[in-house]
Amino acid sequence: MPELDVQPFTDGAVLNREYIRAAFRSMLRARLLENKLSSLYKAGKIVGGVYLGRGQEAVSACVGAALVQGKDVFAPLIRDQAGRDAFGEPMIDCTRTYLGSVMGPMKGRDGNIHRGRPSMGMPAMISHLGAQVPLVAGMLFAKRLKGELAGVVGATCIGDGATSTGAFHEGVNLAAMEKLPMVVVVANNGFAYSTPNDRQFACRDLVERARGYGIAGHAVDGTDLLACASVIGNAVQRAREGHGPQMVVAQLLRLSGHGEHDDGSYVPDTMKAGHYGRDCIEVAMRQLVEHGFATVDELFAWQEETAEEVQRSVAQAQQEPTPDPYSDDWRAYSTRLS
């Protein structure tokens, strides 16, 4: 992993208390929910893949919590359960989709992470790397044509591997030329699936790519909640205020395999034991208490409340019907309704 000029949160900058608390609670909700999904997958209760955001929750939650559902656009990727939660996605949308409930946003037709609520500003996820960058740019450009862009931000999260795709280049270049209010957050977890950074790109760090497109670039320690809140929150604010596209590169380490089918054995032990191998949840809990954003009692209460909510959400989805191809209306998002 290349050395980066990233700084931990030590400058004493004033951070919004409610923003920090909301971001952490979404981190916690994502972690406990995904732990349950992992157990269900290993017990054979989930068909298809399960992709977790362990280690990336601080970055993801700070993006979602900085946006406004119903006004902004958020295009999450596979490790953005925390961001989805912070943006306002109900937990039941996740459990219904993974467990194939016909009551879910995808009506049980597609499992795991390809879910969305376009009417709320969250398009369904596209698996192809980098494809959501031009998607968000296009959604913002369409809002401009309709006279609806004032004060709006569009954000998406991608991995380091996506920065090597043509879709990424085309989308960022369009946003730069049109000065669209777009924030692209790159979670550099060191590996594009199993391909390490030094086999992916030759530049010193990915922030240099922002300079190449003529847009603002920021680097942050993705394991540090307060640093993420400061840098990502500022990037979203700058985009909202008309300063054009912003790119944030967050350095971190994926704390699980690419999916639950992958043991991640290609990640060297030295990296796991290094600074970026630390758990952002544990770091955040210490930070919240040390900086007075929450008490220890509140942290325990949030854990208990969230664990109960996860159990209720899973139990409800498991009791709901699965799709019946003979009764489905086969409606798609593009279907015109009279």
Ligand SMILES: Cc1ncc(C[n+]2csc(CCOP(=O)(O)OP(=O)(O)O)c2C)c(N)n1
The other form holds:
Amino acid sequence: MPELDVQPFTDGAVLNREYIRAAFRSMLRARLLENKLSSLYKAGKIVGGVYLGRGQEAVSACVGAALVQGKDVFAPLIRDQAGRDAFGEPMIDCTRTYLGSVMGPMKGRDGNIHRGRPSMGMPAMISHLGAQVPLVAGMLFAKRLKGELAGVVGATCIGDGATSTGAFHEGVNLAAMEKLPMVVVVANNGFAYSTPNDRQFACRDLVERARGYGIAGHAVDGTDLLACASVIGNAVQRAREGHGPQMVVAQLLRLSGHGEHDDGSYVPDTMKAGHYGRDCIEVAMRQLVEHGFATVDELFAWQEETAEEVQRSVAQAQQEPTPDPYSDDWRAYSTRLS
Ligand SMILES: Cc1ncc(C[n+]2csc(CCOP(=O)(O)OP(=O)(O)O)c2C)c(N)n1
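Having seen the form predicted alone, can you show the form predicted in complex with the ligand?
And the full complex, kicking off with our chain again.
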């Protein structure tokens, strides 16, 4: 019988100090970077949408920090700046993409969050909800066929909305049947854009779905860094050790709209004032100090360093050229076919 682990974090859980510190630093880097992107958007300096992971950083960072770049697969979604950072994506990839630099991974042809680095194990993000799940399952299956799957994990983060798609079902079912080392982390922020959970699914909790697929399911408080590190870290470890697909459902609220064009006014004030409305960064800072994972001085130093890095990264991308349609080769693929 698959396990249905709904235990909250307890102080007795074994937590890796470097993993937690790395995850927190990525949370901070994502938050400060995204605060800047939001300001640039409001000042009219970013064309198109801006999508923030505010409130979801602990979950995302714990996924990215548990994976090994160049060996594992990480398929991020729109709220995964923290996970991308923890997996090793350079910050400049993000600022170049948002600011349309021709030097960015999208060559300035696509903005915001669809970028990827397939060579490091991070496929480009697919907007169609749920599509990342069969993508990761397929990448893992291909690695098995090539004899390269030993010790590898493939993880993706999705929202509650994605769990209602056919792609989610097909991908999880395939991974379950093939016992692939896949970790699907569902950030349940209570709304699929503006559609509340009670108009989205009829089960009590999304983690119950795991039992139906015959895979392990784990629930976690997504606002609690130490709980995320324990539950997500363990899920990745279990997949790596051959225990098959793992599904983690993290409960939280997004502390922003769907994108910066959306004020999120459909989220009731009572929810915002409730437990899941708390800011995971503030919770994490208290936890790091209380549990001896970092000192207050270190937290201040990290904030200062990160703020400077964000400024440098934005300034660099802003001075780089945007694409020139007259000189662009308009190739869709990275290599010529002829
Ligand atoms: C297959 C598919 N249907 C519809 C959409 C349009 N769409 C974009 S975001 C979104 C809601 C996403 O909800 P969720 O995954 O819970 O993330 P949230 O924005 O609430 O954080 C929808 C329906 C889409 N991208 N893909």
